[in-house]
Structure formats: structure tokens, C-alpha cells
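This document starts with one chain, in the form predicted alone, laid out as C-alpha cells.
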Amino acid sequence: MRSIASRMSVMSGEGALSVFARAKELEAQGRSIIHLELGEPDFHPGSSVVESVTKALAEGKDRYCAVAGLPALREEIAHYLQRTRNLDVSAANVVIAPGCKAALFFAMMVLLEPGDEVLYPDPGFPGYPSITLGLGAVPVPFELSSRNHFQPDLTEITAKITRRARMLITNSPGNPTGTVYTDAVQRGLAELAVKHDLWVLSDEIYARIIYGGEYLSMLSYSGMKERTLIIDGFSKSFAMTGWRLGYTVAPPEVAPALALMAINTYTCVAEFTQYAAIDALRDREGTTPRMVAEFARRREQFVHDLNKSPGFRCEPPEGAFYAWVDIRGTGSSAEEVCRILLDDAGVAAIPGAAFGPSGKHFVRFSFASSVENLREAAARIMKVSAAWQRTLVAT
């Protein structure tokens, strides 16, 4: 009997997408649903970006192109990282991919052998352990705990590094917690990576969405240039989710291997979207700063409203656009809270366990939605909170 490859049995999906599917079913039945489950900005790219892609298509830029990406785009990414993160990178070390997930997958495939151990944040993006397992490697979670303000615990990570450790994944600002790693934490992580000769996969997709201070990339620390890969893209900071544009900045010996992966899989990323990406990076209209300023306004309002809901406790995130809510005060499980929110209130949110075992007492809301939607969601949440308040009284 023919069968599916065994690697598929250890890989997992994403909780956000399953909740989204259920929410769409309810919408099809005529229900009013406020979608706070997906990490998708409710903005669109600036008009100049749309004009750029239209112009590129009109000029016939819809052909095969350079495997690693248009040289002009790779140069622009190098300038962009210098301008926004004070990083000195070579365009030759930039490889364009069809989305950050693809960039993440191929980077891990290039660097990991079966049995290698990968340290990754828990709660965190579900793809980290899923891809690790699919490649025959071993995921080793380190906890992001509320008692440590969701910062990585260097002592815990040190204790979990064995001779089989191969890679450390960092994600700052982080999904789902919104944590921006402190300079002291990142410096400590860099020292551990050098000491134990680890590859560092720095997921920086939310790097432009921070609410104070200057962003510090893992690549900026001593000893990191030769071992760090930055994963970034256009979905979050430029509201280009459906364009499927990501990139990796890799050490010189790794970039050709990533290009070889491209040759054997997607060949190249669509030429016309890459021309538009150049315009997005230049951002002459100031689209990204305006979007981040609006997210900051929403964050302040929505976190305040959530903290008025009985049993909810939420620290304001330092980056990204997620509210990570501790629901232990409700006396109910996160799954039950999310069921009530969706079925009774029409508010779609994600149970925290979808991001790892350490998230089991939390619920993630995306505030990448309009102020009006967020206010209405908070009002609906307050109304149905009587359900778990009754549970508390009964117990």
C-alpha cells in the first residue's frame, strides 16, 4: 500500500488558519464576525507600489529572472537594512524568496541534519518546531514566561544547549507575545551562539513595527555576521501579505546554497512584484511609519479595553500587532474562552496553545483591524464575559 511520507505525520498546521476557516463558515451562515485571528494588516501598499507593479507588467517584466532575485532589489534591501537597522550587508548575500515561510524553510533545510537540535521560543511561530520535525531535527523549546516579561531566559537556554545543538531561532518583535528582546538578552544569546558554535536564525519580520526605542538586529552583535541569517519580508511592514515576498540575508557561504534551493524549487520570484518591492522599500510616501503610528493608537485603546474585561490581563506589546492576553482569571481554558468568543460574540481569536505549550493560559488577538472593529470587539467580549463569570461564581 502506498503511503504519505512519514515526515508529514510530525508536521503541524497553524491554529490561526483553522480558526479563520471556522469563522468564515459562520460568516457564510450570515453571522457577523470580527476577525482578530490573522496577523494581516488591514492596510494596503502605498499607491506608488501599486503603480510600480502595473508599470512593470505593462513593460513586459513578467519573465524568468535572476534566481537569487533582481540585483536592483537585492541592492535596495542592503540599503534599506543600513538605513533602518544600521546593518552593513552585501547585496550578494541577499536571496529573495516567495514569502518568509519559504525563506525560513529553505534556510533550515540548508543548515540542519537529522538529529540536530534547534532551540526556539515557546510560545512562538508554529512553523519553527513543525519545520524542524519535518527535516528530522529535534525542536528544543525555551519558555517566554510572563514572570520574565516574555523575554528569553538565558539561564534556561544555557541549560538546554547540548553537543547536538545546531541552531538558535530568535524572533524579536515576537509573535504571539509582541516582545522586543532587550539588548542584554540579545547580547547574551549572541555570546551563547559563539561559545557553542550555533547558527542563529533571526526572524525579523516585525522589525519595523515597534513602539519605542531603536530596533537592534541579532546581526549587529559581535561574532554574529558569520553565523546569523536574517529572515524578513514585505507582508507585515509593507502590508503586502498576498504578494508573497520574503528574503534571507545569509553569510557568504550559505547564500549560494539558498540559491541552489531556489533552482530546485521555485526557480525565481515573480519579476514584476520585485520591481514593486523596490518602491516599497524606498517608501517615499511614508506609508510604513503612518501604519505603525496607527497600530500604536490601536494598541493603547485595545489593551486598555481588554484589561477591563473580567478575568483578562494583558501587558502592552512592545512590537508587532498582537495582544497576548492571560485568561487564567476567567477560570476557563483558553480554548473555551475562544469558543465562547467566536460562537456567542462573533469575535475570532486564537487559543495560546496554538503557539506552543507555554501559551496554554493565553489568547492572542490581532489588533491589525480598524478602531471601530476593535471597539465593537471589546464590547462584545465584555457582554459574553458573563459566561465565564458564572463559572467562577459556581466554583
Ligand SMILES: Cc1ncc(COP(=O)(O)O)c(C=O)c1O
Contents of the next structure:
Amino acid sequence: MRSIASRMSVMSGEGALSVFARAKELEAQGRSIIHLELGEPDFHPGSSVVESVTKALAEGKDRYCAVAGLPALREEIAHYLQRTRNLDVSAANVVIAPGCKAALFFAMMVLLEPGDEVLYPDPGFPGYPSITLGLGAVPVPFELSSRNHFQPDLTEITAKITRRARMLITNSPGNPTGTVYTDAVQRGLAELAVKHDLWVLSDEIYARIIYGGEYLSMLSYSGMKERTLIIDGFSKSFAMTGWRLGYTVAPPEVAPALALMAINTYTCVAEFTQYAAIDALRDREGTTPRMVAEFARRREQFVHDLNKSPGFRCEPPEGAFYAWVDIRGTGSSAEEVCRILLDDAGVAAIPGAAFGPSGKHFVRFSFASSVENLREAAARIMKVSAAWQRTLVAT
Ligand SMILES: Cc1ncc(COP(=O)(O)O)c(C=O)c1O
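Structure of the form predicted in complex with this ligand (previous: the form predicted alone):
Below is the whole assembly, all chains and molecules, this chain first.
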């Protein structure tokens, strides 16, 4: 009997993409929808990045190229991490991948054996448990709770580390909560990783999108150099989601294994996009700081407006571009709130359980949308909130 491999039955999709599909259906029927479901900046890369890609194509830079990525791009990433994160990284340790998701998948495939336990944040990026399960490993969630300001709880994590624990995934700033892990928490996580000899997969895709303070990478803590892999890329910080460009910074013995994964799968990342990525990193036009300043403005306004909606409670996120709203005060489930928002108000948002069981009383809104859209969304939410206020009065 022909069948699909059993690993596919344990992997999962993404809530954001299914809400997006439903929202698109409604749009096709003529409804006005404000899309706050996808984690996609509503900006585009600076004009010099677009000029670089055009120039590279005109010069015939569309061939198979270096498996681990263009040496010039890997050098530029090393400089960039020195400049923006104060990290001392060698270009030899950088491997370019077609997006952060691919970088995550390959890093986990290279490091995990079936049965290994992977500690990861809940709520968190849905790929962490899905990829873990797909590789026959065991996801072990640690909670990011509102009681703890969505910071990882070191006591809980310590209690969950067993002899099978092999990897700790961190994500600061985090999707969906926007939490920037404190120095003390990261130091504690680093100590646990050293004590229990864990790999650390530090997903730093939102590192540039923070609203104050200086970014601290997991790689900068004592004992981390030999066990930490940074996953980062161009989708969020450089508004290049569709370019499919990411990278891993790995210890010297891991980088060749990642290159071997490249040989066996994507061969190399499109050469012309890599030339443009060099330009994006240099950011001579200041595109990233301008975009982040705009996100900061929207965050102020949108979080303020959401907190005026009956039953909604939202702490301003410290990073990324998501409002993570506690909806317990509505008396309805997050699924029901999202259904009302989409069907009655034309506002697309994601029920928090899409990011793990600890997200079940929350809804995630992306504020990577124009100020006008966000104002209009808040007004529409206010209007339909009567639906759950009625339920509350009735019960
Ligand atoms: C935490 C996190 N990691 C990884 C990714 C994947 O990024 P990419 O578009 O580079 O594959 C995302 C995208 O939403 C994300 O939020």
C-alpha cells in the first residue's frame, strides 16, 4: 500500500496561514478585511537593495554558487553581528539558507537524534514543536506566562531537564509575546545549558526590532560559543519576507554539517539575492531604524487602542511587531473572539492556541500595518465588542 510517511502526521501547519486563507476567501466575496494575522512587515527593502539585485542579474550572477553562501555575504554578516550585537563571529561559521525556517529545520536535523528532548517556549513559533516531532524527537514546552511577564521561568525549565534533554530553543524578542528575555534570564539559561550540556538554538530573527535597550545575544554568554547556533535572516529586520534569505551561525564542527544539508537539499541560495543581502546589511539608507521607529509609533497607538476595547488586556511588547492580547475579560474563547473579529468586523487575527496550549486565552495581532489600518481595526473591534459584552451580561 502506498502511504505518506508517518512523520507527516505529527507535523503541523501554522494558524497564521489558515486564518490568512479564510480572510482571502472573504475578500474574494467582496468583504473589506484588515489583515493583522501575518508576521510580515508592510515595508519593502530600500531602493539600493532593489538596485543591487537588478545589477547582479544584469551581470549574470544567476549561477550555482558557493554551497554555504557567498564568502562576501558571510563576511558581511560577521561584520554586521559585530556592529549590531557586539559578537565576534567568523565568516567560516556562517551558513546561508533559504529563510530562517529552513535554517531552523536543518539545524535541528543536524543535531537531534530520535528520542532527544527539545525545550522550547510555549507560546512560541509553531515550527519548534512541529519540526521536533517530525524528526522523531520530543518537544518539551516551557511556559511564557503573563504572571512572569512572559519571561522563561528558570525554575520550571530546571525541573523539566532530564537525561534525554539535548536542545534548548530561545526566541528573544519572541513571537508571539514580544518578550525580550532579561539579562538575568539569559544568563540563567546559559548556565543550565552548560550544566546539562545542551545545544542552544537562539532564534534571533527579531533582534533588530526592539523598543529600547541594547540587544543581548545568547551567544555572548560564558560557555555559549561551542554550543549555540544563532538563527537569523532578512524577512523581518529588512522587510524581505519573500526573498527567502536566512542564515545560521554555528560552532566550527556544526557548520560543515549544515553545508552538507545544503548540498543534499537546496544546493545554494539564489546568487543575485545574496548580493542584494550584502547591501541590505550595510543599510546606508537607514531603512531598518526608520522601519523600527515607525513600528514603535504604531505599537504606542495600537496597544493603547486595544486596551480601550472591553475585555482586552495587552502589555506593550518589548520587541517584534505583535500585540499579544489577553482576552479572558471578554468571557469568550479566543477562537470565538477571532471568529467575531473576522466575520463581523473584517479584522483578521490569530487565536493564541495556534502558538501552543499556553496561548489559549490570548489573541495575536500584528501591528506591521499602516496607522490608518490599525486605527480602523481598533474602531471595528470596539464596535463588535458588544457581541461578547452581551454574552457577559447574559451569564
Ligand atoms: C520566531 C520566528 N522564527 C522564524 C521565522 C521564519 O522566518 P523566515 O521567513 O525567514 O523563514 C518566523 C516567521 O514568522 C518567526 O516568527
